[in-house]
Each structure stands twice: as structure tokens, then as C-alpha cells.
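The chain below stands alone and is given as C-alpha cells, in the form predicted on its own.
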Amino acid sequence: MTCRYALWILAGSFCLIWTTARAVAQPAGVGPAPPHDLVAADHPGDNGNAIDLKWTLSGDDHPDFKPRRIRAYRIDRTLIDEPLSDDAVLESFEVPYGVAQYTDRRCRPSAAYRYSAVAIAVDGSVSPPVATSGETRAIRQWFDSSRTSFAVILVIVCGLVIFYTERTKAGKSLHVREIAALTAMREAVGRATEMGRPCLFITGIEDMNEIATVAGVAILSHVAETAADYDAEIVVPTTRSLVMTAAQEAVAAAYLAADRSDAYNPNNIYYVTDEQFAFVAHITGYMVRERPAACFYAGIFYAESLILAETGNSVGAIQIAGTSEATQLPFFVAGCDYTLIGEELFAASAYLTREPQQLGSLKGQDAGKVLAAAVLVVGCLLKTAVVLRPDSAGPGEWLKFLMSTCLGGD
């Protein structure tokens, strides 16, 4: 009797499990329920390369279904304007389950497309397709609204530049933090005067098409004016003929501004060679022979940075350097007394001349950087709030707005 009851219990359990599985699982050979109401429309306010798609989720795509039945949706796109071209080949994109919209951003302006969508089950079976009712074209708009935030930021930064420039012209002082390397330049030129030895200025090894070289020539003008005041000799070897011409004009103007045009010697600003290490060999030989008391490096430098800094250090010169090449900054920091780091090289001209246009530009750019940093901080805080409280709609909506406008995402 015991065995008979056990057999009946096992048979009943098997029937119950089989019946439940039949109720939950899809019938063999039958795919999931298809999505409905697929609609395609031109994406508003763009340059004509996007189409928005919306649909109603499949009846089998429901969060209460455990286990999940739908894995993804596949969107098929066909170009119907040119059926015989390569562009007419069917293209497909997959969208995760639970998502009922998609923006196709790989369209051609004014081309006609037809879309269809299917639901893909977890087991790989596919639903019957649902298609759009007709063709859809991506139309290029007169105004790309996706870049509105950048236009607003541009207007704000430009407005701040104009505001600070006009404020400086009106006689109001603008605070610019002290840069130690620039303050030490007068001391370095004074030391060279006391020792009766020359000042050496290198504007880098690139041409005048590089902004860092232009910044180096601007710093050279200030150093040359100081040298004229102190009656110190300044020597400027260059690697480019155009840089030599610009340096000669800058030094001549500096001596003229100091009322020492008679002391200007154009032969001290000369061209050496375009070859990198031949130029370095000339400079190091000059350092060893003439033992300059002050060495200035401002511009673009590469592998020669450490060679120049070590040679200048070996002859006991005060060395002040600045470059926009981040890979060379450690060598200048290690081998020189003062170093202009990063944007300090470009801010040097405004710091030294105090011209309203340059100061206004500098302060306006700083305000723009503060604005950009504030946007990034707010974005990080909103993302953190979304992660910590995923059910809260407020932070998520603000994060979507920030991503789609200021940060240029979707």
C-alpha cells in the first residue's frame, strides 16, 4: 500500500508541474506577442539625420512576468528611395525590453525610410513584424535646437569677456593671482646685470603657427624691456626664420619702449637651424662657453627640454621655463628654478602687459571654466541621486535634461 500511495503522489506531482509549465511557457513553434502601433516621425530641431520611433510594448513584455519573456526588440530599417543601391540594404538595431522608443540617428537628409519592429523572446523566437504605415523622411531644420545650450554658454562667456574688458577700460582693477615664475623674471635679469653675463631666451623649436610660440614671443618682449632697463645683454637663437623675424621686432619694440633703442643689437637675435638636435648642440655649446646668468625657455619643447635644463643648471644660471607640452613639464620642474605650468604660459601675456583686452579675455575664460565645472558637479550629484534613489523621478528628469542639453547626450 505504501508503494502504491508513493506512486500516486509522484504521478500527481508530475502532472501538476507539467500543467504549470504548459501554462507559463510559450507553445512550441509560436513566437511572442508582437509590439503594436509603430510610428515613425522626423526628429525635431536637428540637421536632418534622425527619425524618432515609438511603439506599444508586446503583450508578453510585462514587469510582472517571472521569468522574463521578452529579451529585446529589433528595429529593421529599409531605404525605399534607391532600392537597387547599397544603401537600400536592410539595417537592424536592437532595443532592450521595456523600452518603447528609439531615435535612429544614422539617416540621410530627405531620404525615405520604412521601419518594422519585432519582439525577440528569451528563447530566441521572434514575433510577427509590425511596420510603419508609410515612408518617413528626416528633414533638415533651419535651427539645430540640440546645440542651443552651447549657444547659450557661448553668449554667456563672450558677454563675460566683454564685461571684464569694459570694466578694465573704465579703470577698475581685476585680480589676477600672482605667478611666481613671471615675478622672478626681473630678479633673473637683475642678477645677469650684476654678474655682467648675458640672458639667454629660447622660444621653443616650433614656428609661429603654434600659439605657444606666440606666447613665448610675448614673454620675450617683457624680458627684453626689463633687460633694456637694466642694460643687460639678451641673446635669442631661433630654429625658424619667421620666429627670428618676430623676435627681432618684439625686442626692438621693447628697447624702443624703454628709450634704449640705441642699445638694441639685432645680431643677438639670429637663426641657427631647423634641425632639432643640431639646434640643441648649438645652445648647449653657447651655454658652456658664455655661461649665461639667466636662461628663459617659453614655447614648445620636446626631448631637448631636459638637455637644456641640465646644461643651464650646470653653469649656475637662474632658469625660468614654460611649455604647453605636458610630457615635458616634469623635466622643466626638475631642472629649472621656476616653471609656468599649463595655461600659465598663455596667461603670462595678460599678466605682464595688463592690457584690457587680454585681461578681459583671461577673466572671461576663467568664468567659463567655473561654469563648466559647476555643470559637471551638478551632473555628478544628479547621477548619484538617481543611483541612490532610482524610484525618484525628479533627479532622473533633471539628469536627462542636463544630458540632452549641456552635455550633448541622449
The other form holds:
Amino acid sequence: MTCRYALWILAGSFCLIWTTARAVAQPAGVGPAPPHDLVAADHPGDNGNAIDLKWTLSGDDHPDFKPRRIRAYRIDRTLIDEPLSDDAVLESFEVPYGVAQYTDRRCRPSAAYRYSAVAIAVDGSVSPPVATSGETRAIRQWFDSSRTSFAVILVIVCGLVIFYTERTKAGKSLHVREIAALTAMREAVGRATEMGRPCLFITGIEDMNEIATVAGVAILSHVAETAADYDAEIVVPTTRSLVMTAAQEAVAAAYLAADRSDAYNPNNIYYVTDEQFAFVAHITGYMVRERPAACFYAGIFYAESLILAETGNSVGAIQIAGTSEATQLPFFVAGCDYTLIGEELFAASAYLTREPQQLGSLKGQDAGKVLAAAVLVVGCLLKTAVVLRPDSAGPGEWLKFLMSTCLGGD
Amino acid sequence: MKSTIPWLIAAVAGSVVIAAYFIPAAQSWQDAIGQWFEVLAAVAFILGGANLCLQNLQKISARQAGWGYAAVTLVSFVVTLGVGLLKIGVPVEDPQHPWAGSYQAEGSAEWWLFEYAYNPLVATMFALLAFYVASAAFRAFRLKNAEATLLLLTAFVVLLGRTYAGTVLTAQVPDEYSAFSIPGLTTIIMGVFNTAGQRAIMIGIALGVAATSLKVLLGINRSYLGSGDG
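Given the form predicted on its own above, produce the structure of the same protein in the form predicted together with the partner chain.
First the chain shown before, then all remaining chains and molecules of the complex.
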């Protein structure tokens, strides 16, 4: 019995010693297998500041290995054109395990770079490096090829607008449907005149670099002309200094066009503040104190849309609004008497002036909408075909072409 | 001439920005135009500040109705500007460069004004939205006609579907008919009808922006320049 216990103890000790010896014999710091086939190439269709890198994953980087052996890959970049400059200092980037490509977007155009990559194990050990075979340069291309589809769409839409503008200038008459909000503008100014109260016009809270603000100022000039005609007072508080100067010019020209330049008061077009809610506080305070009879909102609005519309409603003003912010449209619809929805804001100038060349642009917009609707219908049909006939490759390929090549999506 | 030169500047700047979107080599020009815009906006800000002072001083001197508000505005403007420019209360981190600290550094007078005066006022204005949403919803959802009734029913379903009540009320609906539960109907309304409508509006806006930009570039619409010729 004692002999049996001694044998067990002897065997256990042997196992313990063997395991320990094996662990000690394992050389510490031996790195993982390196990545290989590192290839660097110029990133196509860019400003010459990016290089694409691709490599084959390390042999130790496999999803089946549990626990995972590779933590990341480190890419080292060397500038070889100017070895003494500061940029020659090695730059490193890390990408996570399982990723076999990286785009270095911090390159200088036409500079020559060399790259090397190592795999970093979970314990911090590093594989031997693998380098690119030669130098790589980021070349500046003259055209961003990834935006070709957008360029084609832009040319088609702009071409249609110009085509219809020229046709209308040549004498072709156009039918423009009635836009209630624009027809009501004259009525609103007339009401303000009768009540002896001012008209309030807000051109949004963005600057003149936004095209919706430009559209708002264009509408302002027509409303101001009507106000000058009717001898109504128009007040235009602005949230940007540049908008204030543009609005002053537009209103002054409108009064001049109405032959009422003596009635123009530049003090009615003034700057308040750039701050969103401070501006709102001023406008709502003005509405409550002065009780304008007509309020016009045309431009870009955010959270303040409902506050303005509801305050205007509470003072009994007739309100007409238009914005390019689709998320704010429901608030204007709920709070205002008339709302210019979507492209109606941009069509307002053409509608109000009735100039043939501006009306032609409306027809061009409509043609663009027909084109968009056609693409939508084709896309729906192809998607339906893909769902009904999943085995058929044709519709899937066409859908992919439509989505990625024509529309530039994923 | 008064509108031709500004139009030419706008047309050239706009064309460069469009070109830079497609031509990488022109991106530095776009950056330069952006910097010019910033410079212009900064100069215009002085114009705006002067206009603000002038307007409020006129109100005070003429004792117009509400001139007290104008006085408060002017005092607030001068105090905020002065405190920021003089960097009052800005902690000195480097005695060699006592003016190097940020005017908005924590503990400075400007920071205090923003933290304890401006931000609470902004939060108060923003909080008003809750009440305005309620009043607007009350008016929008009144049963005036068939469309308003449909709007009310849809809103009712979406409101319920966005709360736990919707889940509880239709918990008995079998999984194969989950599309008819209140959360399921909410998903369909928001994902199909609402998204379709939103996208239609977005496409119209995009086309409107393109057409208006083109009119600005070609000088067809110059009313924003005050030309008075359309």
C-alpha cells in the first residue's frame, strides 16, 4: 500500500517537473508569424495625400484561434526622398487584428514612401517586419473618379435647367401651378396695411453661404416691394451681419423699384445676435410687444421654428413659412397658415417675378424630379425582382450597378 | 455695375467650390475661399455690433417704448465684450505670459457669465418648446375633417408605439401577426410612409438647391444682391 502511494507521488512529481521544464524551455519573446505580401499603391482619384496598403494576414491571425493570438498590426512609414528632414522620422499607425488593408491619408503629394508592417501579439511580442518592395508615391489626380456618377447627375440636372430656361426665353409659355402660400403673401401684407401693424420677415438663422438663406432674401425683396406698394412697415431682424447687409440692399432696391425710396427705413433691418435662442428671445419679445399682423419665415430654421410659429399664432398674425429643413416642416405646418414645402421655397422667386428665364428653371427642376422618380421606379422593380427571384443573378447585378455606380452608394 | 461685380465674385467663388468637389487639385482654392468668407464674416460682425449699438442707443435716446430692454441689451453687450477682451478673472498659468490664458477658461468672468447667466437663459427658452409642442399638437389634431382625423389616428398609434404602453396593450398579438401590434404599426408608419414622404421632400429640396445655385451662378436671379432686376 505504501509502495503504491510512493509510486503515485513519484508519477505526480515527474509530471510537475516535466510541465515546468517545458514551460521554462519555451523561449520567451518569440514573436508571432509576420504578415506578408505587403503592397502599397496610390489611392485613386484623390488630392495626392493618400496611399492604399494591403497585406495578407499573419498565420497566427485566424478567427478560429481562441484565445486570439494577434492584437494588431503596426504599419511604419518612412519618407525616403528627404532622409534628413523631420518627415523622415518613422511614423506608425496601428490597425486591429483581422484587418488586411489601410489607407494612409497623411502623405505629401509626390513624396516617396516606404512601408513596413509587423504583427503584434496579445502578449506584446512583435513579428519580424515585412516591407514593401520599392518606393510608393501619392499622385494628385485631376478628377475624383469616385464622384463621377454625381458629376453626371449634376450635368444632367443643370443641363435640363439651362435647356428649359433657354426655351422659355425663346418664347415658349409655361403653366405654373398655383402655390397658395405665395399667393397669400400679397394678402398678408394687405392685411398688415389695413390693421396698421408691421410685417415681420425672418430669413432663418444661417449665413449667406446657405442657398436657402439666399432664397429667403430673394423672397424678402418681393415682399418688401409689396409692402412698399401698400405703404406697410416691414421689419427684418437678422441673426448674421452679412444677411443684414444683403437684406438692407434687397429691401432698399425693392422700395426703389416700387418708386417709394423715401419710405425706406434702414433701421427696420437690423442685426440682433448670432446666438440661436437669444435671437428667438428677441423675436418672440418683439412679437408680443408689437403684435405684427403678418409674419414671414423663409430660410433655414431649427428648434426655434415652433417657438416662432406658436408665438406668431398667439398674437393673431397671418403666418407664411418656408424652410429647406425637412425636420422643421411639420412644426411650421402646425403653427402657420401657409407653408412652402420643400422645393417651393426655391421656386418662390420665379413664381413671384414671373420672369420667363426664372420660370424655365422650374420646368428644369420638374424634369429632374421625373428623372428621380424614374430611377426610384427602376430601383423598386429591381429590388422586387431580387426578392422574388433570389437565384437569378441579373437583377442583383443591375441593382448593384444602380446603387453603387449610378448613385454612388454602398 | 452695382450688382455685376458682386455677382461675378459670387459666380467665381461658387464655380470654384463646385469644381473643387470633383477636382482634388482645386481643393486648396476652396479652402482659400472659405478663409475669405471667414474674414468677410468677421468684418461684418463689427458692422453687426455697430448696428446693435446704434439701434439700441437710438431707442434709449428717443425714450421709445421698451427702451429699458435696449439699455439692458447694451449693458450686457458692453460688459460681455469688455470682460472677454480684458480677460478678467482668467487664471494665470504662466507668469511669463499672463495674458496667454483663454478668455473662456474655467473660473474666468466670461466663463461665469456663460455658465450662470447665458446658459440658464438659453435652457429656459429651449424648455418653452415643450409647452409649444403641446399647444401645436392640440391645434393640429383637432377633428376638423377627414385628413385631420387620419392625422390624429396616425399620431395616436405612433405615440403609443413609442411608449411601453403600446407593447403592453398588444402583448397578446401572436408573433406571426406582430406587424399588426402597435409597435409593429409604428415601425411601418415611420419606416415606410414617413420615410417615403421625407425622401420625396428631400429630393425636391436637393433639386431646388441645385436650380437656385445655378441661377445664382448664371446671374439669372440677382434679387438677393438688391439689383431690383429679378
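Numbering follows the first chain given and starts at 1. None of the values given here were measured: they were computed from a predicted structure. We call the rigid core whatever largest set of C-alpha positions still superposes within 1.5 Å between the two forms.
Self-check item: Cα displacement of R191 between these two forms reaching 2 Å, rigid core superposed
Solution: No, R191 moves less than 2 Å.
Quiz item: Does superposing the core leave Y164 with a CA shift of 2 Å or more between these two forms?
Solution: Yes, shifts by 2 Å or more.
Quiz item: Using the core for the fit, does the CA position of E343 change by 2 Å or more between these two forms?
Solution: The answer is no; the displacement is under 2 Å.
Exercise. Once the rigid core is superposed, tell me how far the Cα of L371 moves between these two forms, in Å to one decimal.
Key: L371 C-alpha displacement between these two forms, core-aligned: 3.5 Å.
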